[in-house]
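The chain below stands alone, shown as structure tokens; this is the form predicted alone.
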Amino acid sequence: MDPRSEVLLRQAELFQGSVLLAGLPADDLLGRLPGAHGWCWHAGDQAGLDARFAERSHFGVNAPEREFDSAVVFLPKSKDLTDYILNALASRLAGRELYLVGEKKSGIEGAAKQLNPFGKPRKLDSARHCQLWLVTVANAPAAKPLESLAQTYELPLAEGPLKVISLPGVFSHGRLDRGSALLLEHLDKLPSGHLLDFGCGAGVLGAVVKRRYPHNQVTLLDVDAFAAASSRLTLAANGLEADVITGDGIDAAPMGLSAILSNPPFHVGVHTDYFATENLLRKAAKHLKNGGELRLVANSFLKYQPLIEEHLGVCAIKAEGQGFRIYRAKRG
């Protein structure tokens, strides 16, 4: 069981009523707290929760409509996202309890200060390298609409500026990262057909490809509901239409693709996790049609080339710079 869940269960008597667990892990916590309901924005965790606890977890970027008597926030990876989640829940908990739980290495001690606007926070427990904090909401705020927290920036491109809209918690929030910038310079000669932006984040690659290759079908895929919402906003801001889907990795992608483009993630919260990318490289061939192409940018120190060649075929380094490489391979 996740250590954060173990800390909650040390105080299980506090969580026997109608409690909302926001950002909960896909473990047995819902089974141990029969009155609890989840709010999840990670498609992989949601799939795991749905399989074991049908209809007990809500997926999306907005808090569920259902009533709850208290709420627990599992500390998100970003300060902006933590602010949004705490505000959304505190706005509905006047006079009631809002808890924050997280690992020490994730910065829970500092994050507890984000409870200050709502009342006087206090630490309830410290165990399993985690801390549990509580605030009784004395100052219930007005809920902030998620879109009011979006950051917008423009990319100057040869075909005209592209407006990018990113939401709290999305990779490279409010700016273009160096890996994507390099890949954007090398989107020439893509095959026609159905193109996938894998791990789409704020939708930069998918939007650029749809604008540059308007007759191609474009799908954007991410595990994170906030990334999918950002991608939809970016597409709409540029008058573009494409499919945006959430799912746990490449297994959720369509078949018969002409190209997969990706600046894949290798961090989940504070933990390093290569699984999603390695799974992509192992299974890309299954999702690409014959002659279909994988074009991927990654940190130069990541040894992806042998894995691509093992599962897809000859892999060329199309470009490199600023610590990144673009790999290109075709399904034979």
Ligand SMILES: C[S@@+](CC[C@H](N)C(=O)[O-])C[C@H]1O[C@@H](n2cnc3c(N)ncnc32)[C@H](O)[C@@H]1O
Second form
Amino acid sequence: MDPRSEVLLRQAELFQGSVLLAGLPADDLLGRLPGAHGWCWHAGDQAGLDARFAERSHFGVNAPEREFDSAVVFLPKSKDLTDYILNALASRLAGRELYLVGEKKSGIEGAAKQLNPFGKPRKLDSARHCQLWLVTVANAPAAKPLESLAQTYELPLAEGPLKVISLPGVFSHGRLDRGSALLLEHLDKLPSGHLLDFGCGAGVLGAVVKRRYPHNQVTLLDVDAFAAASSRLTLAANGLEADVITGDGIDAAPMGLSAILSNPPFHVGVHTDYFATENLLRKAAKHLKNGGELRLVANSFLKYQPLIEEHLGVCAIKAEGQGFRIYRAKRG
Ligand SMILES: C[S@@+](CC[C@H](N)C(=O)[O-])C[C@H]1O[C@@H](n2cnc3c(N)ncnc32)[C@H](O)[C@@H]1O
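For comparison with the form predicted alone, would you give the structure of this protein in the form predicted in complex with this ligand?
Shown next: the complete complex, the earlier chain at its head.
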């Protein structure tokens, strides 16, 4: 059981009604709180919850339409996303309870201040290195449309400027990451066929390749519903069409790909997690057709070359700079 869920269960009597659990972990909490429903934006967690508690968790960037008496927010890693989720729920909880739970190392103590606009927050519990906060919503805000929180920036590319739109919580919100910038300089001579932007975030790589290689089919994949929604906004803002899918890891990707491009993930929340990237490197060959190519950027301190060579084929370091490396490998 996730420690945050354990803290909620220490006060289980508070959560017996129709409570909405926003950003809940894929553990047994729904089993222990029969009146509760989930709102999830992580495709992997959602798959786990769906498998065990069918129809009990809603997936997406908007709060479920169903009514709820109170809500618990599991502290997201980004402050902007926390603001959006708290606002969306407080707008529907006038006079009722909104809870915030999170780990101390994720900054729950400071994040509790984000409850101030709605009433007078108080700490209900502190255990398992977590805290649980409560506010009774005295000032219910108007709900802010998600698009109004989007940030847009323009990339000056040789073929014309590209608009990138990112939503709260999405990687490199409002600016281009240095690793992605380096990869953008090395997207030359991609094979024709089906291209995948793995871990697409706001969709910058996928949009650039769709613009440069308009005859190729392009799929953008991310585990996070906010990233997928951002990618759709980025594509639409530039008049581009591509498939955007949510899914957990390379297993969710199509087969028969000509190339996989990625600035792959290496942090999940406050925990460092290389699993999704290592799994990508192990299984890329299965998703690439013969001669298909993997091109990725990673921090120079991450030693991916041996893993790529073990599972895919000869791997060249195509470029190196500012602490990043571009890897290129072909399925033989
Ligand atoms: C380093 S960011 C790169 C984002 C974007 N491609 C860019 O260049 O700005 C990695 C992305 O991988 C996504 N991600 C993390 N775990 C994933 C998983 N298991 N499956 C698919 N995507 C994942 C994250 O949500 C994040 O958007």
